[in-house]
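A single chain, nothing else alongside it, follows as structure tokens in the form predicted on its own.
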Amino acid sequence: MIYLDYSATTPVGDAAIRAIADACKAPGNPNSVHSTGLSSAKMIEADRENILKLLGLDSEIFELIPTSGATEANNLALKGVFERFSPKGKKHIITTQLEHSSIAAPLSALQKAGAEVDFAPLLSDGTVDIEGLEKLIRENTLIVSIGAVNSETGIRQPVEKIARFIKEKYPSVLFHTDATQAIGKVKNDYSDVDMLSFSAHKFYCFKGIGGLIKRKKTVLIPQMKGGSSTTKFRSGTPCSELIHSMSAALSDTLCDFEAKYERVKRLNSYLKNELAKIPDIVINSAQNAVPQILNFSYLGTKSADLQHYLSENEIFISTGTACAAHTDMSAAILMLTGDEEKAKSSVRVSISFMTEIDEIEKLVRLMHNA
């Protein structure tokens, strides 16, 4: 089996497995006040601080709300601040047309509740036109939400620059980024963001755990109510085992990061160059895309048919994001290229530092025969 769908989910690493086994030895409910409960709560707090530190964030300024993943975190961020500030007239939200469905869907729901949503214009490479974005900001703008890395194409948005620009010129506007496809792939400075979402199964941890990081001064309305917890922003008993594994997985992923990143860059360059030699293949990922994601179209062949052909040969790729895998056309590719044929024939190969060169070579050989 050759797995080339790391952006959908990564395999669980040894660090996460060891950590969850260790955490299972401390069975206390972190909401309990007896010694085992307090011990569990203390472990969660240490893991929260470790994750913030690994992301270069000050625990005096930021806090981590553990969630079931980025979808919940995105919903909490968008709905939570809208419910908090919309009664004061702050109802305007700016995003892009490249966002994940866990951004688009809650925004659609918020529009029915009175939200006014605008889409920031994009440059030819798919990145946000910051001057165009600024023209959209108005007095009642509440939040700008822009994903750090697009899950289908790997386009890397200049979130550091956007966050700094908003903080300096429009301090009353919140900036949120869905960093799900960025954390573990590239390093960003998130110190100017107000909120950040992520899922741990993208960096070699278990599914079902992630988080929303926010500035402590940023107030939002909890979306889950009832029952005590270690955070007032998400009710319920936190899973100390998964949180501990998430902390360990992130530590392990970022260890020797530069060497891992350079290895992925070399693999990406080789794959891109070899695919470009094949007639009817068009590379859709721009130069600014992260090296872990390569999107291409095999013109004249439907995405699902190509995926099936490779799957029969034990190579597993994606026709898009796993959360939108059953559509017959990539909305992102259509929006970026304006070409329906490219959108209907696009696939995503996502690699990792764990990917071997012979796996890439087999993919190329099969594409020559497709």
Ligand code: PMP
The other form holds:
Amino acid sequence: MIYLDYSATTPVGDAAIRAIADACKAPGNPNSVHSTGLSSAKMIEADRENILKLLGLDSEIFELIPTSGATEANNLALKGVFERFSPKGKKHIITTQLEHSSIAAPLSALQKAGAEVDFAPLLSDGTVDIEGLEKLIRENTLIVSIGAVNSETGIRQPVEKIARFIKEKYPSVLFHTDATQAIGKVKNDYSDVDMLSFSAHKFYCFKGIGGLIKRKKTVLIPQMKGGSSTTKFRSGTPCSELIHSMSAALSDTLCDFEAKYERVKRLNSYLKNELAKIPDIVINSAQNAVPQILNFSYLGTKSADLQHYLSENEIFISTGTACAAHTDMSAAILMLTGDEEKAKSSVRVSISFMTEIDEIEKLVRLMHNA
Ligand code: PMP
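With the form predicted on its own done, generate the form predicted in complex with this ligand in the same format.
What follows is the entire complex, opening with the chain shown before.
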């Protein structure tokens, strides 16, 4: 089988497996006050620090709240600050129309609770028009939330620039980024963001673990009540084994990062060039897309039919994102291209440093015969 769906999830790597096995040898509840509990809490603390350090964030300024993944982290970030600040009149939220459903859905729910939501305008390559974004900022703007990398097209947003601009010019406005598709794929300087969400199964760890990183001074209301925790923002017993595994998986993913990145870039440009030679194929990913994600349309063939054809030939790719796989048209491609035909026939191939050239060659051969 040829797996080309790494942006849906990555296989669990040896580093994550070794770390979880090690952590299982320290069985205490991190919330217990006896020595076994304390050593478990200490391990979590070291792992939280390691993750912050790997992301270039100062643990004096930032803290990591372990969650079940990015969906929970995004919900906690948005609902948590809205609940805290909307009674003071801060009800305005700016986002984009390219966000994952775990941003879009909580924002729809918040709209029913009085949130005023605006979408930042996008430039022709799908990146945020920062001047247009600035025009939307007003006195009661609470937060700007922009995903670092779009899961379907790979569009990379200038989050460093946006975060710095907001911090310098509008210090009372919070900036959150959903970095789920960025961490492990590209390096960003996140030091000017206020909050950041991610999921560890996108970087060769288990599903069901991730986190929300936030500035210590950023206050939010916990969304789960009851049960003490090592972090007061997310109650319940933290899974020390998964946190340890996430920390090891991130270290391993970022090890030799440049070499892995260059390899993926070469594979991406080979694939892109070869696909572009096939009549009826249009590449949808813009020049600025991350090399791990390539979106294209095979005009005249429905996305699901192409996916089925490839999967019968043991190649696994996706139509849109795994989380919105049951609609017949890609909303992101429709929005970006304004072309229904392209939106109905688009698919996403996502590759990794583990991808082999002969896997790409087989995909190209099959596309010639599709
Ligand atoms: N944000 C983005 C950009 C994603 O791609 C995903 C997962 N596909 C999520 C959030 C949600 O992650 P999880 O399902 O692990 O909670």
